[in-house]
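Just one chain follows, in the form predicted alone, and it is written as structure tokens.
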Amino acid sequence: MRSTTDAERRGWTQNPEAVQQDILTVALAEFAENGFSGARVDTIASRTQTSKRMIYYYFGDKLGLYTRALEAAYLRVRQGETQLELDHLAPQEALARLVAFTFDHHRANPDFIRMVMIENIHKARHLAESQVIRDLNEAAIDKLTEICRRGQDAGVFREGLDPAALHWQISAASFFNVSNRPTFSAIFGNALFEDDGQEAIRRQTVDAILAIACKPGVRDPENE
């Protein structure tokens, strides 16, 4: 790694925020790769543009930097929807984008995935202690809710929809492409991994979403 130049030392000091995200990408990767007791404040330091000493003045401790850097992981994946302007688009189109979207955000980002999966292995121990969390997911149930009233309201999608359900089968098909790539391979082979192999899959997976929301007869617009 080369050295930090004074002048970049000095843009770092006078932009806190740099300096903070830059620690929460890196503190992100190390938790991912090593989990919560494995990972090493000594070794998130060692490649950022910071101290030890600096990483406990911005987030406390150990737990309170593993808190935002998953925090961090669940506000790009928000983010990232918000960005979609999904509004504007009839509602088959509206969802079709959001778990293409959903798919390819996982995929591109499996460190988010392994956060998931360890959180997972604690019994969610210390997202639950996460009002942040709560509150990015809950706004991500709304926008579902808010596209499966469009839906119904336009008389396309069926009734009695259950939102969290139907965020449930979106993250599970677009979670287990990633979570279980090892040993899927392993027993299958890698060709579904392949790019060709991957966006067969997220064709259907968009496909078999509709298929859940849709009245029988009705089509993606996009299709017709």
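For comparison with the form predicted alone, provide the form predicted together with another copy of the chain.
Partners and other molecules have been left off, which leaves just the chain.
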């Protein structure tokens, strides 16, 4: 009997990979919830099936754990992005799809958003030092760059369109929608964050991005 893989095999007492994964999952949730200094190592430990001892055994110190949790957040989210296939669509349609997808994807990953918020509070100190994350983000705007090129070749997108600036716009809307929901809804009410409001905002955002990208005359006729 040895039909299972290495990782699954050890279902008994000792299981390093599972323990680390367990810790990372709990840590990510705790850091995302409370920030770096707000998070308590003891709390993380208690919500784990292992002990505080093991946290320090595997991750060295609180900062080491935080860094790994941050990387885990990026990994999970970037993985979800790879599913999107846009090559078969016309440039405008592809761009619209990408914007809508990004909007929804951010919304579906609040913990990731919160980790990035926290990193920004820390001036991106840890993110900048993580080679893992830098590698991950290499290809972050590749899809968009490709769409831009195709749109320009087809003559429907403006010349001099900057993929990075466009990505900035897409990110701004998608990120803000999650990151600032608490203050925004506390001040202006929750309507925009319920289903109807979110749909309206997403449509508005798609329209705005298309307006930026498309040549003055061109605009998609079939508005679903």
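Residue numbers count along the first chain shown, from 1. Predicted model, so just to flag it, every value in this text is computed and none were measured. The term rigid core refers to the most C-alpha atoms you can superpose between the two forms while keeping them within 1.5 Å.
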Relative to the superposed rigid core, does the CA atom of residue 51 travel 2 Å or more between these two forms? yes
Align on the rigid core first; then say whether the Cα of residue 119 has moved by at least 2 Å between these two forms. no
Would you tell me if residue 192 moves between these two forms by 2 Å or more at its C-alpha, with the rigid core held superposed? no
